[in-house]
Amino acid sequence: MRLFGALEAGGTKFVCGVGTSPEDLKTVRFPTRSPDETIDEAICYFREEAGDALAAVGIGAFGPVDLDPASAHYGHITSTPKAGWQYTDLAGRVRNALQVPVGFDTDVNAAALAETCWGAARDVSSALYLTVGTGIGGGAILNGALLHGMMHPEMGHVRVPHDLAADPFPGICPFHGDCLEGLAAGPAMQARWGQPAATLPPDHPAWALEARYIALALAGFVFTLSPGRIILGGGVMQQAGLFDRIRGELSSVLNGYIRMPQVLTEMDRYVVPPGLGDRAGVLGALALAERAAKS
């Protein structure tokens, strides 16, 4: 029996499974340390758990990451803030510990791909994976395709309006200050209002600004990319009630132009939450390990 890998690195803690499908997948999670501790310690597992049956094994990677295959460095976490991180070269050192072939992407794309495979997305060809949380980020799948350019999206550092008048928060992103990342991921919420988003009631102001920020990002989206559906993942997305704010400001956003039925009258069916829970990030490491098996 053919065994895969999958590998989520987060910023936080790395997932590590190997199985054969989302059914059978066996995982196990570690908080992410150095890099020569946390990337020895996902081969050990992959060494002790799979053996000679491992055929390949997919990470998800938290980044910015470098998808060239032509590049020097394709398989690198390039620029991150993570300490200690930079230009760490993650799918090289696995391939060559364990001589296997290597899917390597980012982690959102990684859960948008899952997905579309076994979850919330399976029955539409393209779509698009945002997650709110520590931070924001996005990937999206277009006609089957995991969405690359120059490099990969960027999401979370969209610029959005921003009414200082309304909002006089100046944003929190060191690079951008008030693109999305900077003014609704849950570390801005925190700061904004001086308590942790998680903590917040349903009827506290927070939200209905909350909802108006990622409103506006993915009318963008949706202008852009015209996902076939959205789904919102991340921590600050459990506040019972926001998708049904983010529901009605992106109708308001969009403002009859998109005359298509799923953001007339099925926005219920469109921006949803993920379909595999917070399974989607390794799962998709498992889908980027099948494909990287066969090519």
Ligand code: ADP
Second form
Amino acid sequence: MRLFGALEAGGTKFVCGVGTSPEDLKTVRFPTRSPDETIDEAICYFREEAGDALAAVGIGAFGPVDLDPASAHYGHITSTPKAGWQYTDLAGRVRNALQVPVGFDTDVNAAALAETCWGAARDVSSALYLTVGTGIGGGAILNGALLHGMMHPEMGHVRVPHDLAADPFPGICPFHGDCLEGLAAGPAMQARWGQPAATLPPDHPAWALEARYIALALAGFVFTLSPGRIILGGGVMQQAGLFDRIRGELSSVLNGYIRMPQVLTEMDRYVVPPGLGDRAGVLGALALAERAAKS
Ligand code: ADP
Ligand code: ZN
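Right, the form predicted alone is done, so what does the form predicted together with adenosine-5'-diphosphate look like?
In what comes next, the whole complex appears, and the chain from above leads the way.
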């Protein structure tokens, strides 16, 4: 039996899994501490659970990460603000310790891949996955392949129209101020309204503004990437009613220009929650392991 190792490396927790498929993947989770302690714990888990049957490991990591195979820092977490983790060779350490092929990508690219393989986008060949949580990040599958480009998309940092009269909040992105993440991620909502996003009631004006910003960004992604489906995950999307508000705003921003049924009449099937729930990340790592074993 060939077993795959899956590692969702997050800034607050690591989720590790071992199995042959989503059906039998067993997982553990533990807090993210120093790179040495945390990576060693993951390596020990793969050794104990899979032993010699381990065929490959897939890693979906918080970023930014270096995905250029020609780079000296390939497989590293690079300029992260997370203390102690700058330029950590995550993929290299796992590969050296376990001596198996290692697939490596961002956490959102991994989640996008899993949703395309087994989740809410399994019936389309192009999809966008956007997570709205502590930060905002996006991954895209186009014609079955993950979009990488120069490094990887940083969709949370696009600019959206910001009407300072309607919303004087300056935004909190340390690089851009009022980029999408600076205006609309969970911490931005907390900073603007003085309370955690999760405690803002459904009729609070925060949600109309939030839906507007997300829809403005999504319209840009629809125009540039032409995804066949949009999956929205992350803590902020737990808010009941936000999906319908975003669908309505996206329709109004697109304004009938894209003459496709998906966005004209089927918006409730076009903008959807993750089909895999909070397993999307670790299942994406599993998909990366499967791909690494084949390559
Ligand atoms: P992370 O991005 O760190 O992986 P999450 O995706 O869970 O974590 O996002 C955390 C953010 O989501 C926090 O800013 C939190 O305020 C917000 N959040 C969590 N639950 C809800 C909720 N039910 N409604 C709105 N916002 C929420
Ligand atoms: Zn930014």
